[in-house]
Structures are given as structure tokens and as C-alpha cells.
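As a starting point, one isolated chain is supplied in C-alpha cells, in the form predicted on its own.
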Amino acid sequence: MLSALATAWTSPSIDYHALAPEIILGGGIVLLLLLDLFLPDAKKWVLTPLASFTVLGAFIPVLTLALSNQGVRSLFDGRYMVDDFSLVMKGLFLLAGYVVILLTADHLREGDYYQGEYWFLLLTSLLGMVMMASSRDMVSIFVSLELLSIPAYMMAAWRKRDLRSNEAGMKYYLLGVFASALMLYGMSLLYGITGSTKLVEIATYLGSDLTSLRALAVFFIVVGFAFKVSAVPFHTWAPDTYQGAPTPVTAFLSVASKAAGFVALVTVVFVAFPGSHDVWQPVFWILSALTMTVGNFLALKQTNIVRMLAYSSIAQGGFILMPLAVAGVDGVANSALRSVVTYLLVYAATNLGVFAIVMVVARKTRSGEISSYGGLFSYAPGIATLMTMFMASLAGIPPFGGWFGKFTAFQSLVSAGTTWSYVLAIIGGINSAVAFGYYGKILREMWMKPVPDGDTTPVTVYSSLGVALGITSISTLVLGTFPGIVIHFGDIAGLTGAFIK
């Protein structure tokens, strides 16, 4: 009896190295909050470097874990896994977060916003994303999702005296709560059916024997995640939120938040529902076709560049969904996951670079209209060249990174070899051609149109924005020119044995 009690009270063994990224982020958040409370206003400049060093510090154990060659680290009875997939995605989140910090540094100072609270919310959202990558339990997935989403709602409404920013935050919040309710209802149904929240146990119980109740639970969960990745018809929050939120927040939502939604989606689908592909595969097919088509055609008629990028982001989500529409076909699961990871990596580098350019140009023109880019090459040839590279990458033109992301997505469809996969590939090809229309509109303004107001004074690029542009442009060019680099990370994530069984 005494030995049993002693065993029960023994502290669990915790792998602190595996949890180091989360611990560093959590410690940085607490330290930042305390300094913000007790430092005088004159010394609050230290908060920005602290946020930067916290994110970079959390990235160091991600590297050491990747180089340790100790295989999969399982914590909390297999409910929290540190494997190759999670490490690749944690690295993506942290690097994207660092670039967003670079985009935000001068923006905060110029706008006289509350720096401490902003960095607190940003790092908290990043912590939720990092936790999401390792979560293998319904409860931890939902907690991580809300931990990353709730700060994002507040950051979208950051300009609290701006009605458009208030509208952005409110729409994002209301629709986000609705999607969370749908997803949580599906999770509660699954728990009632299986008696477990652990993903691998759910997969074992469900198998391939689907009843109508089980199918309904899977459907609700997939629909809840469809909102997080702004898939049509659950996309209505994105254009208004992107346009109303501060530009760095928009960049953060379009890259890191979207990537986190996809990470949660593929985790649940591949680990908990591998035998339920008869339910989720048709849903992904429809979502992919609708998302890329609606996103592209609505982007064609936009005159505001941020709103156009919102619809572009929606359309890009449709391309990322393409491999998932065939992931249930025998032998395609690994290829589909590799394609999703590859696309997310190149999309993150490109889209963050686009928003850096938007911020640079808006400082001079004080406008978000596409027409304000008229004649950009005549007074800022370097900026125009970088924007051309990013637009070409989003359109899928070699040798820039975006072409390889699209290539892997189409490769998954062709590998499936079914009639429906070929049909979706044709729809994707048509949409790729349509996208040239609105990306080309920006290029035409920069290279062929005159400067709207005749002001050809040079554009000022602050140091933090310059570093962000350097990171994103080099990444976009290198990932497209040497696709073996990005496919290496895609292979590492897609072939991890702990993730796909």
C-alpha cells in the first residue's frame, strides 16, 4: 500500500530539453510583462529587443533538438510529441515571428501604441503556435488554438481609436468564436463516442467503420479548422480583418496564424482520422476548389493592395488544401504532408516580404491603393525589383520559391491518379492562370504607369524593415533556385514515423 502511494506521488519525468522552446517563450512573456509594469516610459525601448531575443532564444533549442538525433520525444503519455514534423513547424513559427517583430519595431514607435501589451500578445500567440505543433490530444490542440487565436483577435483591433480596426477585431472574434464552438462540439462528440481525447486512441477506436454520428463529428472538426485557414465559404472575416488590422498584424495573420491552422488540421486528420478519409477527403476537395476559385476571382476586382492580398491569401490556402483532397489515397499520405509543409515554408517567406514592401511604400504614399504603386521603379528600383520577385513567387513563376510549392501540390494530385484528382489539378491550373491577372496588375503599375502625384523622392527603408526584406527576399530566391533545400525540410516533416502510422 505504501509503495503504491509512493509511486503515485512520484514526480513525472519531464524532458526539459524537449520543452525548452516553450519554456523560453513563457519566461520571456513573464519577464516582458514585469518590465512593462515597472520600467519608466523612457526605458521601455528595451521591450522590443527583449521580444526579439526571446524568439531567437526559443529557436536555439529547436536547432539543438533537430541535431540531437535522439528520435521522437514523447511527453505526457504520448499527448505531446517532439518529432521532426513539430520541429520544422516550430522553426517556421519562430522565424516568421521574428520577421514580424522586425516589421513591427518602427511601426509601433511611429504609431505611439502600447508596446508592452503588443509584444505580450504577440509572444503569447507564438507560444500557442509552438504548442500546437507538438499537441497530439484534442484538449491540448484546442487550448493551443485558443492561446494563439485570442491574442490575435486583440491585435487585429489594436488601433482602438480606428473604427475600421475595431470592425476587423470584432468580425474576427465573432466568427472565430463560432468556428471554435463548431469544432468543440465535434470534439465533444468524438470524446463521447471513443471515451478518449488522445488522437492515436481515437484513430484506433474509429478505424474505418464510420457511423453517421462519427462522420458528423469528423465533419464539424474539419469545418472548425476550415475557418482558421480562411477556406471558402468560411473566409468572410479575412478581407475586412486584413484591411482593418495594422499591417504587421495582417502579415502575422496571413502567415503564422494560417500555418498554425494547417498544422492543427493535418495533425488531427493524419493522426486521429486516417481511416475516415471517406468523410474528410471530399470535404477538402470541395473546399480546395471553392477556396482557390473564389479567392482568385474576387482578388481580380480589388483596388486596395491589402484587400487584394487578403483574397490572394485565401486562394493560396486553396492550393495548400489540394494535397489533402487526395491524402486518403493509398501511398499518397506522405507526399501530401510533404507538399503542405513545403508550400507553407515558401509561402511564409514570400508573403512576409510582400507585406514588408507594402509598409515601405505606404510610408511614402500614405495610401493602400494599388494605383499608388504607379512608377515605383522610377524612384525606388530596388523596392520595385523585390516586389516583382515576390509577386512572381506568389504566381508560381520560376526561379522563385512559389513555383516549387505549387509543383509539389500538383505532384500529389498526379500521384493519386484518380479522376477527381485530375479534375482538381485542372481547376488548380486554371486558377494559377487567373492569378496572373491581379499579380500582373501590380507589376504593370510599378513598371509601366507614371507616378500618380509626380513625387519621385526616394523611399526610406528603416533598418529593421531592411533586415526583414533581406531575410525574406534571400529565402524566396534560394528556396526557388535550390528546391532541394525546402524539399529536404518537407521530407523530414512528411516522413516522421511518429506522425503518420
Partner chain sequence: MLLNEFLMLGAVLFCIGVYGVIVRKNAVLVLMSIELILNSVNINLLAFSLRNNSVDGHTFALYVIAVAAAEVGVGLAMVLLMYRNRRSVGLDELSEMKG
The other form holds:
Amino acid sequence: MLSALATAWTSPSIDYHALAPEIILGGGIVLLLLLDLFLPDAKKWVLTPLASFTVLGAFIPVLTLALSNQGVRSLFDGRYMVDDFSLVMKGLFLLAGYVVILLTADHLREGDYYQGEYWFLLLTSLLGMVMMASSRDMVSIFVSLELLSIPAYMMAAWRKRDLRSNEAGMKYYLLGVFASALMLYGMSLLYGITGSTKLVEIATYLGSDLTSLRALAVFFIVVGFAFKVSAVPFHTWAPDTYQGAPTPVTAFLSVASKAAGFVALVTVVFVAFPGSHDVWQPVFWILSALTMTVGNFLALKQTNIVRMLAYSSIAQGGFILMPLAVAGVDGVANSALRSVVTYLLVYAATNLGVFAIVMVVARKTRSGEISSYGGLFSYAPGIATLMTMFMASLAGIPPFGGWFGKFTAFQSLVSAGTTWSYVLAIIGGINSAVAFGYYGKILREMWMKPVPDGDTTPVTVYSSLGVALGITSISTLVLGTFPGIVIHFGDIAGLTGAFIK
Amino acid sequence: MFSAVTEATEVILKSGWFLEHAYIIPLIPAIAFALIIFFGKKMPMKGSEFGILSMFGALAMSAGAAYQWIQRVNGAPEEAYIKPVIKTWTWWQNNGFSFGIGQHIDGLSITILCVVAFISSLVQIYSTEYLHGDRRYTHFFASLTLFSAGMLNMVVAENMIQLILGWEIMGLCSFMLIGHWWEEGANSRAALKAFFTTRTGDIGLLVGTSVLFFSANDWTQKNLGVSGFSIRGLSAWALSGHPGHAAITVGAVALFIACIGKSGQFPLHTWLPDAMAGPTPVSSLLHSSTMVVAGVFLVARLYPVFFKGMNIMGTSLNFIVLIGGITIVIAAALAFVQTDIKKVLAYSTVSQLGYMMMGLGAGAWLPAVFHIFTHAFFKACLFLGAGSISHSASHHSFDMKKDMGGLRKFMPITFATWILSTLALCGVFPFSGFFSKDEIIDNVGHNGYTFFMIIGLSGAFLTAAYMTRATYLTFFGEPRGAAAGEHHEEEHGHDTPAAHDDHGHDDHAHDSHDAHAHDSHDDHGSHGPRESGRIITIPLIILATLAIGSGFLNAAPFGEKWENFKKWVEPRAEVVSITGIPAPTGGAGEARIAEGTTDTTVPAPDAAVSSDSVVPVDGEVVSEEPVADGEEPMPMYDEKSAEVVGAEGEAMHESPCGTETPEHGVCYAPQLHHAPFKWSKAAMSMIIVFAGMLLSWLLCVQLYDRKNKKLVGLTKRNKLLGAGYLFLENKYFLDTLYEKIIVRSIAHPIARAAYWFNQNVLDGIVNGAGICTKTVAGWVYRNVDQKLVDGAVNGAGTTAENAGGALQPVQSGKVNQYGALLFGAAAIGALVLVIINF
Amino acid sequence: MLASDVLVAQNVGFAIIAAIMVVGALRVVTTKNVVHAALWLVVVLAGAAAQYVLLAAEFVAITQVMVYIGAVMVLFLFGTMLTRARIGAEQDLNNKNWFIGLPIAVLLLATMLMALNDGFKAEKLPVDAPVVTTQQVSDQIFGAYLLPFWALSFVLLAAAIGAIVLARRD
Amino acid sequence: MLLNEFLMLGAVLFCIGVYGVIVRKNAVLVLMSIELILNSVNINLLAFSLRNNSVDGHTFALYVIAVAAAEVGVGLAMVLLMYRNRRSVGLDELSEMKG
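Okay, that one was the form predicted on its own. Can I see the form predicted together with the partner chain too?
All chains and molecules follow, beginning with the one already shown.
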């Protein structure tokens, strides 16, 4: 008999404070849609500030939640948790979303886009990410994943008359659906084995019996998220999509969407599969090694800047995956989680900055080739300097943020102290050297090459782009110079259900 | 950090404002850098005034610190451990990690600080003339100043993280500076190559630092209360006997790989000659006297780690001494076949760095550090001299064969300073190189590395020989090419590539972009060679003076009294006792040290003295300190106590800082021995040096003056020499000497045997050795250096790119295939996992 | 074997429906006619709905019929028509990847069957399970799974609006 | 009824779907193959729901159906967009970006 018959339905008690970021975002989305419908075209400019205020408004309850001393807020019977980890990640998503809005504002105005719907989709995707950070059961994770993905598929194809943009959207969509199908199959198996969709309960019931099925389920779920973080060999969509999609969308995908994938991956792995590390550790090891290496080597061959950045971001994903390959070793889980969070924060700041510059430069040169950066320093020294800083950060050169992300990743590997972790550390070390090959290429273009067409009119930086550049560059610098700040985030980022039971 | 942990007698060391605030030294150029970046272009001197003033400031502070350090050492008992002046501020920390920034000032850092600040000041002054009118003049000074800040920061660094920071800043700046004239593709290639090569080595630095940190942190936290990044903590840890063999070896090897990259040691030396593509002041500052010694400095700084990790003095061979030895010979041989004067100097630098490494590897710490000191002066002088020639005489060419010759008449000051520095570099007696290089060789032999002593002597021979060749080509003979007033373009004809030492023309490091720099005002080709202006010659003169004089700081031949450098700089291997976990670190004026001694009957008289009061300000000595300059050691100080460690008075090992382990104390430097100076040994090396010069000179006359390029022709001519025929037209006084020694003896009737000897042996040596060296070196240069090593470096890049190319078909653009890859990978992964877990 | 253990009718029903579904699915991926493929898909989806009934999930079965056959299939047919696919057989529906696709599918199937066989062996489903009522499902949707439901509404909204923007002519 | 009967039916449908998405060039047919895969997941979920005596599987299956419907809508919109720009729905033609 199904026992649920006996229990009458009671209205679930909802902690509205805990859900405030989601509610504000949702309200903003609806308002945006309505205004878009009723406003005359001349007043449509209102939508842009509305979108940014929605995001910033959603950020306020994140702050108040972080400052309130209530500890972990558990909603819906533990299916939705607002803990420190989720708050840090929500903050990251919202800020990244805000920067993307800044990047898009002028881009939209100049291009041939549907503005209102674009903001609507962007905010919807952000809502999915914000929910992903708190989801602690498979249904929520699945729906959040779709909520953040489906708008992103369409945003990638948003430049409707551009064949490349179509292609980008189609590839992203198809592979995304394939991956989520695999993940769903894994989730169904997991549900079958454990009889629950709640991650914490799954961890309890996921014993050591049914081993082959358990391995299959865990693997398929990991693959589903590996697609999202574009880990090799599930990365194939990324370069094509990044190249074809409108640049702000690419920035959004390569930062926020990837971070959301990592959040889901980390949540599932740490909360639901702590006992199955025999399955996922080797998988992450191989994924990480492949991702770094293939990403780097393919990046070396690229001539298009966005495509190169796509491979660079794939390779960076490999570094973020690195600590997960040892997270099952006793006592390393915490430092691995901290390292992932730290790396994501640093990476988000740096990569968004890079894309801001790509947009600034593309506005002038109307080209996506790396060679169009020739002589950038001679006519836009500030931009070239900032780009140098971001490149140095991505390459892991102190004192810019990137080095610290790499440092924490290596720290986790070394503290695991197994042979395999050392081998992975060595692979990572070699890759971080190889990576300089293509970052250096850009530097060389900027500083040491003549301007390709001799056109040295200075570039114009719109105010919104300027603000975006300011935010990202200052964060990159501060995160690298005072890593104490980011460590603080990393420290509080305990994952409820995994470490604080 | 230590002061509170001892019960033993404490010695008060003098300190002073400059010592206490040495951390300001790197800040000065760092601030100047920012000023140049923001305001440089608007200033009357385009920002160079900021750079120069900041370097003067740094130099003044370094000098002040040096003075106070000398006071500190002189005021301490003879065998007391001279505690470095250490300060730490926590930069950030999280669980288990505490990263500080601060200063670690001891004799070594003071030495390098002074050298860097001094050379930087001169180079900056020199650059104002050399780069006058350059289009990126301001940027050049910004980079140069930031570079100095990086180097100074590395030198004062209290811990490894700070050191790495400085190290990386230098790497970045060298990239900018080498590629300063990037319009020529070779320059930006060289810049990338330099950065890439050193970055490759830097992986070792990161790995080594992490390994050491994780091995040492617990020990240092518990015993010293400092983190495992702290240089002082690592030194003590290395000598404490606690570290496992594997950990410290891996750490030391990894760090040494970084040093190989930075200091241009074999096999990563190839970037250094290529880096001569940068402007000459850059070569002088970065690639002779400061940046490249960073690797040597690191070894010297963390000497205990390398000492233990590499088993220095333990066996007759270790990694450091081996690499150093190989580098000496390889680089010196390569210097023979260069036509580019800067490349000769570059290889010479590599070779000299090999000496320093070899010295460090063989336990000759002090001579190696002293060689850093002296080498900086004469090598900077040589480089600036080369720059002076190209600037004023050879139309920005550095080709000795085509564009120089006979310049001694036109450039007397450059010539004189060049000769003095060359003599110093060769290690001729009263010049500074003698006191450092000879000491290295001497100590290497003394410490049982006989084979490497021979290598060192051969290196001295080769050094003398190639420097003589370079000198001959540049200053003697007839002016050629540009030096003879020919037009600049003409000498670029590819008609006469010298058959025996042609090297790729593409990596010629012409400073041809000086031409760009001077487009505005220069009158090309309309004047012959002339002496450079005062802004160039005055630094040359200053440096040449120091090339002569600096050796006397540690003139071992004249007895102990002259060994000041040893007294001031060498850390003393005394044991400092510690008991248990120390109290929190002391205040700013932490000037007390602990002496390990059993005699604790006399309480420390200064127990109540607050740390503030022992800080003399601005070099003033606080009178209450019990130890006066130059007086007897403290009465309770027991001579034997250095061998007896621990509060309980346990009998300790005889040499606590050698191979044995102290039980209740730590020490910060290994016990090293110095070879007693012997005139006989000095004489021997002098003979070798002079032999090198002489042979080289003869060869040069043969090859360049007589234009006698082929071995067959030379032999033929030598037969004619037998008739005493051709030398008559020789007009150089050393040719007369040559005639007297060789030709007369050949002609002499009693010298039929000598004739045979000459024909077959001396000739063989002169020609054979010379030509063999040239051939072999040429072969090595072409095949090993340019093809193998370069090939490996470039090949790695090509391989990586090819690997990327091989992967590209996977990215076919077809979405069905992407799907196939996704599901295929999932299927295979699932199959493997299912089978494993079946 | 007792008769009560073996539900002959259900097993036979399952087998027949399963066979039809597999054939239908194979036709979906092999047929040369796009409209036929859509119709075969209807067969598979209807078969799935029947299986859901066998699995005591009537509400899901009804939803399946309404959403898939009622809505999704219509979408597919519209999509087929709007893209002007010919109603008859076409030659150009497949690419040349069958030699990759077939091994992958077989390998994946083998792996999954192996794991399932290893995992659940001959485990039987409960025979007397009552049909899950719609109330139970709704209790869950508006209780524990309220937030995903809320999110789902945004998913559908986003999909609808985005699809309109992408598909409309302008 | 055996649990595995349903699961294996699901697995077979899944793999047929996988075959379909790899070999079908026509984008609409690929979308149909995806529906096969998603349906196999639903069969699994409901079979497990019965096995585990819990209602979660039903709810999950409903969410999957809803999401699948949304996905098909988006997919068909993209196919239409593609058709409008290229007059073709052949996925092979989407290879402007590669390498």
C-alpha cells in the first residue's frame, strides 16, 4: 500500500526570507514581460535598468541571508537548502549576471535584437542558476538545470539572421538535450536503487550493493553535468557555440552557466555520492586530465579570439575539476570544495573581464581574429594593459587572481598525497605552462605587432562596459592580491548535507 | 620570532632604522613605476627622472642598511650567530596557511640589494642617453623600474611566496624589455622564448615551494612559530634532521630546476643569448648582473635546503655542481664562435653563472656570493662598453667581425674600461675576478671536487681565450665595416659569412632599432667612430673602478684582515637553542639573539630592556648594549659552547650544523670550510689564464689579421714562419713577442727538436686546439645548442601545436558526430565502470 | 508456479505492447518518410502510455496521451510541414554515420542490460499495488515539489516566448 | 511482472533513440529520437515508483513530460529558424564552425 494516502495534504510552510532572491527575480521577470508587452517602443529603454535592478535587488536578500545568524535554512523537507555555499554561489551568479547585463546593454541597442525577450530569458536563466545553488533533490536539480539551459539555448541563437548564431544555438540545444537525457536516465536509476529523490537520503541508501547499477547511475549523472562544464570529451559544443553566439551570451555561458554546472556537480557529488568515490574519483581524474590537455592543445591552434577563449575556458574547467579527482580521499573533501568555489570566483571575474575587452575591441575592429589585436597597445593602452592583466590571471601569474585558484587546486591535490594526485598535479603543471603559449600569443599581438590596417583611432568604451571592466578588473586584482577575501568565501562554503549534517 | 624561546645568554645586536625598514627599498621603485605610468609622459624627462631618483633612493637606503649591518656584525661577538633582521606582516591566512610579507635582511640580501640598486642606477642613467628619442622611452623606464622593484622585492623577501612574486615580476618585465623593439620579429620571438623558458623552469619553483611547505610547515609552526614558507623556517628545518630524505630532495631538485631556467644553466641556457635582442642597457642589467643571478641567489638563500637535499659535500658529485660545471665549459666554448659581441658576453655570463652554481654546489658558498658581487660590476661594464661601441662607433651593429676593429684609437675610455673589466673577468691577479673566481676554484678543489676544480681551471683558460679574441676583434686590427665609416646598409650584404663560425643570421641581436630611436637626430654614416658622451662613459668609468677595487673586500691572499666580506656576509653556523613552542613574535626591534650555551648562570642583562630601546635609530648605537665594537666577546660566552647545545647540557654532536642533528637547537646555515689561500695555486691559475690569452691572441692574429682562414693555409704559412718571413710585416708589439718566442726558437739551430715540436705539437695546439675548439664549439653550437636544445624547446611548442592539430578533426563541426562522441564516451565509460563494479 | 504469481494477462499485454513499441521505435529511426516517422512515434508514445497503466500510473498515462499525442505530436507534424518536408519517402534523411551509431547503441545497450541484469536480477514488481491517485501526485506537486513546479512554469513560459521570438518571421 | 522487463524495454528504447540521434540527419527526426530517450526514462521512473512504493517517481515523470514538451517546442523553433535561414533542415550543413 502506498502510505501517502493516509496523510492529508498540508500547505508547506515557506520561509519567504530564504526564497526572497528567487521571488524577486521571478517578480522582476513577470514585470519585465508585462512592461515589454505594453510599453511603446520609445520607452523600451526602461527594460534595461529594470533588468539590472532586478538582479541587484535579488542580491540584497542574499546579503541579508548571509548576515542573518539563523544558519542553514532548510525548506521543503530538506529539498531546498539555503546554506553558506548556496549563498556564495547565488551571489556569484547574480553578480556575473549583472556584469553580463552591463556587457549586453549597448550590444543590444546596436544590434538587431529583441530586447525585452532577451532580458526575460537572461533573468530566467539566472533564476535557474540561483535555484540550482540551493536544490538538494533530483527533481529540483533537473528542473533548475532545464530552467537555466533552455533560455540559454535560445539566447545563443538570438542573432536570428546570422547563420553562425543559428548553428551555435542548434548545437548547444541538441547536445544539451542529449546530455540531460543521459543524466535523467542516471537519475531514474538512482531513484530506483534508493527509492528517494532527496540527495541526503540517496547518500544514506546508496550502499555498496547493486554496484554495477550504482556505477552506471553515478556515471551518467556526472556525464550530464560534465557536458554543462564542457569537460572533454563532452565539450564539443562549447567552441562552436561560443564562437557563434552573441559575445555577451558567450560570456554568460562560459562563466555563469559553467559555474552552475559546477555547483550542481559539486552538490550531487558531495551530498549524494560521498560513498561512491570509487566510481567518480577516477572519472574526474580522467575528465580533468583530458579537459586540461585537449583544451590547451586545441587552443594553441586557434586564430579566432573567441574560439581560443572557448578552448581556454575548457582548459580552465579542467583545472577546476582537478580537486574533485581526489575529493574522496579522507579529509580532502573540504579543501576540494573550497578550491572549486575559489577557482570559480576568480575565474568568473577574470573571464568576464576578458569578454568585456573582446567586445570593446570587436566594436572597433569588427573582427574576431587574434591578429586584429595587433598593436592594441599603441592606440588603447589602458585596454591592452587590462587585457594583459586578465591574460596573466588566466595563465596563473601572481599577483592576479588566477594564480590563487590554481594554488588552491594544487593544494588539494598535494594534500591528498596519493600517487594519482601527484600525477594529476604534474599534468596540471605542464598544462599551465602550455597555456602560456596561447595567452602569450595575444600579449605578443597587443604589445609587439603593428596595427593590422593602420587604423589607430582610439576605441570607445561605453559607460556600461566601463563599469563592467572596472568591476572585473578590480575583482581580479583584489582576489589575487588579497586572497584572504576569497578564502573567506571558500571557508564558509560548507555544503549542507555533506559536511554539516 | 626566536627571542623569547631561549634561556641562554642573549647577545644584543645593533640595528638601525635602515635595517629595520629595508622593506621600503623595493617599494620606492614600485611607487616610481606607478608614477611613471601615470605621469611619465608629461614630465620633462619623460618619466626617466622618477626611475633614476627611485634608484638613487633605493641605493641610498641599501647603503645605509649595509652600513648598519656592518655595524651589527662588528658589534657582535666573533662566533655569535648574527640574527637577520626579520619582519613579517600577515598578508592573509586561512586554515593552516599564513602568508606573510616582510623582510629578511642579512648579509646576503644586503649584498645583492646594493649591487642591484647600484647597477640599476647606473644603467638608468646610461639609458637616458642610449635610448634618447626612443618612441617607447617612457615605457622602457617604467619596465626597467618595475623590474628593479621585482628584483629588490625578491631579495628582501621574507618567505617563498614573496620571493615568487618578485621572481615573476622580473619575468614579466624581462619579457617587456627584451621585446622592447618588437617591430623586428626576432625580438618578440626572443622575448617570448625567454619568458616561456623561464616560465617552464618556474613550474619547478611552484612545485618545490609546495613540497617544502607541506613537508616543513608542521615542524616550523611547532618549533619556530613561522610558516613553512618562511625562508628562515625552511633553513632551520632543512638542517634540523627532521625532513625526510625524499621530501627535501624533491623540493630542492624542483627549486633548482627553476634556478636552471632563470640563471641560464645548461640545458635551459639558450634563451639568454637570444635575449640579447633587447636594448643593451637591458642586457646589462637583466641578463648579466641582476635577473639571471636570481637563480643563484635562490640557491644561496635557501642554501640549507639545497645542502641537505642535494647532499652537497656528501659525495663527489651532485646535481648543482654537475650542472654548474657543464655550464661553465659549454658556454665558454660557445663564446668562441660568436661574431656578435653581445653574444660573446651573454655566453660569458652563462659561463660565469656556471661558476657560481658550481661553487654553491661544492660548498663554496661565500666565494660564489662574492662572485655574484664582483661579476656584476665587470660584466655590467663590459655590456655597457659594448653598447657604447654600437652607439658611437659601429652604427648599432654588434658584429665584431664586420663592423669593429681598431677601435682603441677612437674610444680610449671605452677601451680602457673594457680592458680592465676583461682582466677582471679573466681573473687576473689584482682585479676583482681573481679574488672571487679563484676562490671558487680553490674551494671546489679543497672540498674534494677535484674534477670540477679542473673544469673550473679549463673554464678560466677558455674565458681568457675568448675574451682576448673579442678584445682583439673589437679594438685591434684595422677598422672594418661601420667602424671604418662604411655605410650601415652595406655591411648587411650576405657575401662573406665566415665559414667557421656562421650562425643563423636570423637570431642576430642587432640593436638595429637604435636606428629607429635616432632617426630624429642621427646623422647616419656621416661620421667615423668616436668616443661616446659623458653619460655613457662615466658609468663605464665607475664600473671599471669597481671592477678593479671590489675584489679587495675579500682579498684572501692578504690575510684574515682583508676578508671583510666573509665576516659580514657569511651566515654563521652557530646553533641557537630553542625549547618548546616559542612565544608570539617579538616587536619591531627584535634584535636579541639567543646563544646556545650551557652557561646560564648570568641572566640576560637586557631581559627588561624593551625591544624599542635596543633599536638604535639611524645607525646610532645605544650605549647600554654590553657589547662594544671590536672588543672581547661577552665574558660569559664560552668558546666551546658552539659545540654544546641545549639547556640540559647534553653532549651534542660535534658538528651540529654539518651532517649531524642538533637536539634542542636549530641553526640556519651549514658548517662550511674555507680553503687556505696559497700563492702557488694562484700562480698556477694565473699561468693558465695567461696561456689562454696568449694562445688566443696568436690565433686571432693568424685568423683575423692575416685573413688566413683555412687550416691548410695556416699550416703553410707556419712553414713560412719558419723562415721568419711573414712576421716582419707584423706591427703589433705582441706579434714581436710571438716572433721572439716561437719563430726564433724555430729558426735556432739547436731547436730542430723544438722545430718538430712546434710543427707538430705547438702548431697542433695553437691551430689544432684553436680550430678544434672552434670546430667542436661550432658543431655544438649548431647542433646541440641551436638544434637540440632549441629544437627541444621549440619542438615542444610544435609538438603541442601538432597535437592540437591532430585533435582538430574531432571538432568536425557536425552535430551528429558530437552526439556520437558524447554517447560513445558515455558508453565506453559506463562499460568500463560496470565491468569493474560487476 | 502459482497462477497468482504469474499475471498472465499483464505479462502477455506487456510483451505485446513492448514488441510493438520496439518495432515502432526502430521504424522511427529507420524510416525514409518523415511523416511516417512521426506516426510511428505516436505508436511508441501510445504504447508507453499503456505501459504506464500497467505500472499503476494512470494519471501519468493520461498526461502522456494528452501532452505527447495531443500536443507534442501536433508540434512535430507542424514542424514537418513548415519545413516543407515531402510527404513521401525521402533519400536524404540519414547521414553516413551508421557505422558509428550502431556500435555505440549496441555497446550502450549491452552495458545497460548487463548492469540491469546484475542489479535487479529477477526481482518482481508488487502485484497488488493500488493505482496511484491523482490526489497523491498533486499532494506532492504542491507540497514537497512546489518549488520545482514554480520553476517549471518559468521553463514553459521561457520556452513559449523564446520559441515564438525565434520562429516568427520578421 | 518482473521489474527488469520494464527496465530492459526502457534500455532498448534508450539505445534506439541514441542510434537515431547519431544517424539521423534531418533535425526533426533527431528531435523524435530524443523523445524516445525521454520516454525510456519515464518508463524507468514509473517502474521504480512501483518497486519502491513511492509516489516521487510519478511526480518526477510528470516534470519530465512537461520539460520534454518545452524542449520540443524550443527545438522545433530552432529547426524553423534554421530552415528559414538555410532552406534545409540537414544537420550536416551546420558545420560552418569547426576545428
